[in-house]
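One chain follows as structure tokens, the form predicted alone.
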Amino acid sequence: MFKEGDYILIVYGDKRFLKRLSKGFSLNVKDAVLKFEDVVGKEEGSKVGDFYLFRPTVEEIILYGFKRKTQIIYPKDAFYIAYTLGLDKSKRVLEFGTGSGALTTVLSLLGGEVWTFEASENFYKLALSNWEAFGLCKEVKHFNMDFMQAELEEEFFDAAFVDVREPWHYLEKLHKVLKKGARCGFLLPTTNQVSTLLKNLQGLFSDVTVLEILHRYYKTNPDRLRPEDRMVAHTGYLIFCRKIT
């Protein structure tokens, strides 16, 4: 049952709200009101008036709960990244370009040991704040420094993901810290950045793929089933490759 301090996903029609249940809590939507005493003690899936009460998934926490100062890696990309990198609990994963910590959250849930580096102090503190708020990434090794400054063993990581503006500057060091044949991924927003990266990957990485993931929802009226008027289309280009020797 829901208790004080819990995070709750509240669904009202096509609207979703992620709220923490605390005394004095109140949510007003149009003429409907949901209060603290309406929620405490209710079971997941309960209906109160026109509100439905659920426990949020990791995807919903990232989309509706994480604070951000720049575009996050959306769950539609993040879970695919983890899958393509071949993560499991035996894998040690490198990430640099932590940002708001959204991808780190997914990597930590699906992978083993996660090391993440963020050069910006503002972004670093934001990621820590997001994780602390939702009790996430407790085992992640996080560093407020540029990856180039890190002293790391060679062939230390099983996989890596990079989300920085000019990743080609980091490729030689990245190559050194990855194990032989390890998978590596990148996120870039523009085609000219992708072209520059592809040129610089030669001789260090192979088995290269480039893709983007489009995500379209449908209206759930069974009598008028059709796509939503808007969709999350291009969020970034994903580039994957493997280390060669």
Second form
Number of protein chains: 4
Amino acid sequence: MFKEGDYILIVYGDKRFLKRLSKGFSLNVKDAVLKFEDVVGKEEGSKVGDFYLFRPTVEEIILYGFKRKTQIIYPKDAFYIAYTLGLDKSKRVLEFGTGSGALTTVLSLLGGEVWTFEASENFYKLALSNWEAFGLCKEVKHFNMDFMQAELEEEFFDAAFVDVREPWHYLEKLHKVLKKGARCGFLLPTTNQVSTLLKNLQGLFSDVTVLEILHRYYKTNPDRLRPEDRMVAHTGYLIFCRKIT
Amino acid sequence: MFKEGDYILIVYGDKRFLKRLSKGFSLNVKDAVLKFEDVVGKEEGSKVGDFYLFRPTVEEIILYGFKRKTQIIYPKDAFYIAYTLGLDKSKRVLEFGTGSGALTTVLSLLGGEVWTFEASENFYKLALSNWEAFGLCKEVKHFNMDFMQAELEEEFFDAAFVDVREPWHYLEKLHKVLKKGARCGFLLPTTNQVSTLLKNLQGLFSDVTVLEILHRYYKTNPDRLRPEDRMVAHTGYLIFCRKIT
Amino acid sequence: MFKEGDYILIVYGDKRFLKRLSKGFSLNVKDAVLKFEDVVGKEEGSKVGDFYLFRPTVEEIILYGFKRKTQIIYPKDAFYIAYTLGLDKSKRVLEFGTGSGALTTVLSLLGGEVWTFEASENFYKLALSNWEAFGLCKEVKHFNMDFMQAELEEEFFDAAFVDVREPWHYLEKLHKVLKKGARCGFLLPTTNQVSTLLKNLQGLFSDVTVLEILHRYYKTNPDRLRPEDRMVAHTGYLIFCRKIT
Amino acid sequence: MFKEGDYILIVYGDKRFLKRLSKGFSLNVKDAVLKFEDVVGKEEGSKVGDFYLFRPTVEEIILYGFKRKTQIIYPKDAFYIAYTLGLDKSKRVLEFGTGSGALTTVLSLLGGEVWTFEASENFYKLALSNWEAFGLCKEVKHFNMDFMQAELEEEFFDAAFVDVREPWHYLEKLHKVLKKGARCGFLLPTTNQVSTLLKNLQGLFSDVTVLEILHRYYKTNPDRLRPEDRMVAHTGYLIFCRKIT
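Can you give me the structure for the form predicted together with another copy of the chain, which would complement the form predicted alone we have just seen?
Following is the full complex, with the preceding chain placed first.
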């Protein structure tokens, strides 16, 4: 039952809205209006006019609820990253930079202990405020600090994910703080960056894979099934590898 | 440190092998040989000749270690399913059919309580033996039973995933056992099945999305970066929706 | 050298414009202006301010110059169709419906004799006016007539392309007017239509292939090479087959 | 009617064979046999046992009939190149290197005059023998010569396509022999080559586009419509531009 302060995913035709239910809340779509009084006390899955009311998943929170100042790591990529790093509740994982905190959120659901570093104060505060708004990442250890400044034990982390523009500058320290054989991932938007990273991994990391993930959505008319006219063609290249000794 | 009985991911060039380290173990690739004595006592990430030794992730266990009698749900799809169903440790999720147990494994890492039903005795035993071999899914509640025969409370599950050939026969019962607004997913290989399912969802489920996930891998030579020559073009269509009331 | 009346492809950054050079011509992009006097008498490939001036190819004429009242057959599909039908200057090819005349234009450049039928007077006139504007398809035999009404010799055409909503109604007549073994193609936007067509081809046509063509464009910054953020995900499914006897 | 010496496309289930009909011809597929006497005198589109008999298109000749010593330019790319270069019977087009002669064949069907240069004697002879076997490219002007050695008039060609490993070495001469505003294309397999080419185009060529073409094939069972399990993921990146002055 929705109550004041809840976040609600509102579906109207093929449009989706993520809104906080506060007094005076009102949503206008075309000629339809949804108001605070229409929603409060309703069950999930209720229909009010042509609006459907649901609780958002973490994917929808990230896509429609998180504030961002730059490109986020999209859920399609984040979900794959979290599992392919081999995370479970017994694992300690390192992330830098935190950015808007999207990947941190996903890692924190699957992993045991998440440490995340963000050099920029702006981004650090953005991530904190995104998590706070939705009650996420409460156990995450977060640092407003360049990873290079962090004092960390050697062979401390089971896995790592790196989302910075020039990750090759961090590889030696990264290698040190990872356990033997640990999985490590990177997200890079351009092929030039991928080439430079691949060159610099040699000798420190092996078992390298590079891939991109494409999602293609379909229109849902059962009598006229066909893909959407347009799709997201690129978010970034994912690179995974393992520490060697 | 690898010891007898461990599963080991062995990487040789671009080939990967998942093997159990038992006495008498021996792996031949081209002219290279790796033996029990070469591996036991070695650290993760060690190099023996041209072989690298690692511990497998759950993705690698499913891809290279699980036995299968039919198409499995691939990790690329399974990882996305688990998160997009909105799972976390507070959620109870339903799955049928269990198949070889690949998706169950992935759901069990993210979700709180997993119930899985499999009508075929053959598949049921296969899933159990896959999990047992790798020490997975210990908390999962598994049933060798057609979902239609199961006696279940109404509004019991927070989410569900259905992997059977004709899911439209199960929708009314599925609707009953799901909580209001709960997320539900399906995997279907053909467009005809997708059309039939979409028709039958109407009135019971809404907020429908249909998508396919494509992974495109790249060769990892930094001076000659380019996609692999061939890729997997299709595993199945994913359909997600929510219970309405 | 550009003169009054010419069609000109104007490139400004990553924007492209197809314009006719008439007195009083003027193009405004952001703060830049291009006028009749700036263009007339210039050579192809000239730069005027930040504008580049070129003559359009047939692809650019179709994409930026043709008027349309419905989805056209895109050049990416049309180019593949023309060749895969096995056309050359010795071949006679049938098309219906003509639509906006985009595919007709492409067929006419490669094939020997093109016959095209369009039942709708609106579309027929649209195609004629598109061709006239750009001096195309002068040799094409065009008919404002439903293909079913046309009186045609048996085994008359070397190849055919069909772009109508329910092509299965036309297959018997199509089979009659095609030469033995002739190639025949179809474009259909939905999977339901593809299924229905495939069913109806049986016994009349064989050697069936179904495919879709995806074009993925890249940003052209050499130091930051990466795909465009979004792409066209679907225009239609192409179906090709051959007449059997 | 098929006669001795003809090339025949033989379709058996989803297998395709391109064979020359010579005395003693015999094709075995599984337990089925097709012999010279079964084919000679038959019409196109005939069925003999489970074999269908057709004449090949140029696409099928290139894919199944051409001999190759390296990667060819695939028909999917070649068809798009020929049209996007803006060719018609009034245009003179330059190609180097000739390779196995696949693109030359496609250009020669659409363009007016084709000049092709191949530095390697091996490839040059291969292309000639491919064309001769199928009676193709009779009007093409072919040269066993490095393009850099050729004495050519300035502003001679309406368009050009370059298929060599390091095309950036040829750009100045290429610029000279092209007419003002002429279209020019390149095919390169790696992202590193694309970056290097893009850098070197600056100042000589503009209106640059980079794309890749993906074909996704479907299984043709109307009741179980779905993509093929695997597809070609990469042949090469296509780069197009225009000469500026």
